[in-house]
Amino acid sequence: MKQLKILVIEDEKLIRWSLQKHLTSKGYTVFTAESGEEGIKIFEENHPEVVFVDNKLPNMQGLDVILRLKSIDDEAVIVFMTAYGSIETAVSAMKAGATEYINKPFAFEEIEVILENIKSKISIIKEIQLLRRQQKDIVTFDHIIGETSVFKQIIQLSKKISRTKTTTILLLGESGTGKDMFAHAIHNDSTRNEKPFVTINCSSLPETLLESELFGHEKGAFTDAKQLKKGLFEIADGGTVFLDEIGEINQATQIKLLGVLENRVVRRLGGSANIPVDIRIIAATNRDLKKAVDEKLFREDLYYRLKVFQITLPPLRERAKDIPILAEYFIKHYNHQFQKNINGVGDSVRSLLMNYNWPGNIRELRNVIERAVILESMNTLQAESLPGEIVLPGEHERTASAESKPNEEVDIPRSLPYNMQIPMQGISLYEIEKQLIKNALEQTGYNQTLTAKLLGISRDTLRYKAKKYKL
């Protein structure tokens, strides 16, 4: 990890000077203060990761300084120094919030050991934060499935871009095309893969909360800011920030984001200090950002800073050859999850899947396969386990229209496939179809094969409709 920023609060000039000289020679950035009040002010302005606090200070005791520092930033790491060591003093310091305890006089070797321990603790804390924010599965390019030539080219381009150090990436594509998976894969294929990958959906938070999440805030920056909070840009230092639905952020946040991209610094809400960050930003949206720029809804300068590399993911309907491959992959996944043993899909189901438009793209396909695996009792997926809009897309639309207008009168053919009496006026298509199927089933003694033949439809269609009408 990068070298720490250290604040030394010590009223004895010689100790303060010698600590600063030694720690600076080791590569640390060191601030010093000779009183508690001065130290607190420097802490608020510069946000050091470690603070050495002497016990005896003018006007303010070390224990009181610790309490003030922890009230400002609960994550502050504090080393308590005293020439009057006792068990009681040590316990009091730890209760106040000190992380380490050292007696004076001390050797610089002791200080170095303490700092190494602190580095390990900070690293563990960041790792825990990372694990909480990451998905359970590590996504790589091996998890992204596609055999069409265009899609293979997109994967190869993404791999090349991933290995650059800081290049900003803009992912475009309809909802459900896999933009989040590409963002994860790019991060995990990069030199940043051991650092945090932090993701936030810009459309899921109110504007004020989004800004606080991204940039953090100082204590007292607004009514509910009870203590200092680091933003996602700080937490992701060294790693990647994935801004999903970037097209939804307001103009004020756009300006601040532009500043991050151009200067690689952030400033917390209510703060005055610029905090350097080493991050890669991957942004994604299903909106037409160029159109948003033309309509003055999105800043043109930010748009061009984001699209250093632009990757447009195609909708699933333009990758028809990949649909059976993806379906087989999801079947294997859900076989394991639901303890099933489905071998795949037959030709008829494969044809249905490939001919469907997939407005929800890969996400919709995954959900359809999950549902089908749960429902299926055969060795291969059958059509009746698929949703109606896939099995009979045109029929499903007509039925949905009829259900939405149950009182609409329609013209009914005067001849029916068998002897059956149904009112010809004042009844919806939905009710007519239900009654036709019910009467046909009764006439054939609920023999599905004969009923389907009588109605002139397939057995699979009959089973779907019978289930739909609860017959």
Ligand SMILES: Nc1ncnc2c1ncn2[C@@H]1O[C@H](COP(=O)(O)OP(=O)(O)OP(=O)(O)O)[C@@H](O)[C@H]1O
The other form holds:
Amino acid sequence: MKQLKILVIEDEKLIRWSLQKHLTSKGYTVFTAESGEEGIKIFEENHPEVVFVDNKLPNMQGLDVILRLKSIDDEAVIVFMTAYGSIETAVSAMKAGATEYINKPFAFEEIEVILENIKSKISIIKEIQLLRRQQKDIVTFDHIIGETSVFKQIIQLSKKISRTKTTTILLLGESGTGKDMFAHAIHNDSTRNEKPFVTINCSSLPETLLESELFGHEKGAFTDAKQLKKGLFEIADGGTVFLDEIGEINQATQIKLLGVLENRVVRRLGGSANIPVDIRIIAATNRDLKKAVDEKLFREDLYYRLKVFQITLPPLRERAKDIPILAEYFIKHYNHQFQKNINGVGDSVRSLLMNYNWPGNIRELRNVIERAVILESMNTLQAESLPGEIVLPGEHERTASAESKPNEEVDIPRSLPYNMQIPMQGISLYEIEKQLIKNALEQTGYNQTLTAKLLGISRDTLRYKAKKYKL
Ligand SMILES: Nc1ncnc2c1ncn2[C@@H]1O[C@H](COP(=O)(O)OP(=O)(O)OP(=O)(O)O)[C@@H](O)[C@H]1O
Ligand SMILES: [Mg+2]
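So that was the form predicted alone. Now I'd like the form predicted together with the named molecule, please.
Complete assembly follows, chain above in first position.
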């Protein structure tokens, strides 16, 4: 373990000086203070792991200093020093939160025994924290599935960057493409992995709450601030902060965040001390952040600070070869969970899955497979166990977009003639859709906007379908 930082709060010059000299010679980093007030200030600024507090101090009693330190950091380790050998005072100090006490005058050997005790306590706490983390389902790069070369390159690059110490990372990608997973895997693959990974969804809290979550607040900073509260940046010291949906933060918070990135210090709301923090920030969004910058909704300087290293996760439809691989992976997973024994997917289901658009990306695929595994009674997944929009993609999208964007200018029929006869040999909906789109394109002279309007679908959907049918 690295040597501890120690703060000595003691008004008697000789004791202060000799403790400092002795502890420094043992390799500890030592800060000293002559009064409680000064000690508290140093404590806030330097975060020492251990504080020696004298009982009799000029303005404040040692006991009050302990209470104050504990209110700043509940985990502060405090050694109480009392000259009078009074058991009652020592007991009150322990009640107030001191970890150990020592009677003055003391021998340096006693101090060393106490510090050894403290060190082993600290390392036990750290071990417990580590174990707790190991028990949780830890996401690593091993859990991230993908064989397409683009995706493999992204993983390689992410691994490389995870091991550099503080690089800020911006994760972009549609919903369900794996931004959360990457953020966790990067943290767990980094040298920070024994320190906290804290995550906050910037869109889930009102602005003022978000600020106090991130930066913390001093007691009394605002009406509801009854207690001092550390912010997430402080809590994550040494670790990683994952700012999800970064595109949603307001201008004031953007400025503060820029300050953290530039100076690596935070200031609590209502506070004046700059508290140094050693954190990696991973920000994520499914919004087009560049566009938000162009529209002056997002600060340009912050954008460039965040995108020191940018990872754009491709939508699932752009790595269709991974669809069957992921499907098999999720089938295995849900076989285990639901005690089923499904061998995989047949060719027809495979092509249905590969042809679908997957607007919800991997999350949607996982949910579809979960449902299908539950429903399936055969050895392989059948089309019947898939939701309608995958089996009949054209139908679903047409209906959905026609409903959500009613076309007011052109009065177009919303369905094929009801009396249309289905030929005995059956009909291919794919062929019909392809033909329909082809006709519409020809009719409009390949004007995409007009074609999309004619068909009651969005331009994106049209582009996607035209590509799919090679039109
Ligand atoms: N490459 C992958 N391999 C295996 N599972 C994946 C992969 N990517 C995503 N998943 C699965 O998809 C789910 C959704 O991914 P994740 O939550 O990381 O997406 P996201 O990009 O953060 O989405 P959102 O923008 O909605 O927050 C994950 O819980 C995980 O089960
Ligand atoms: Mg997410």
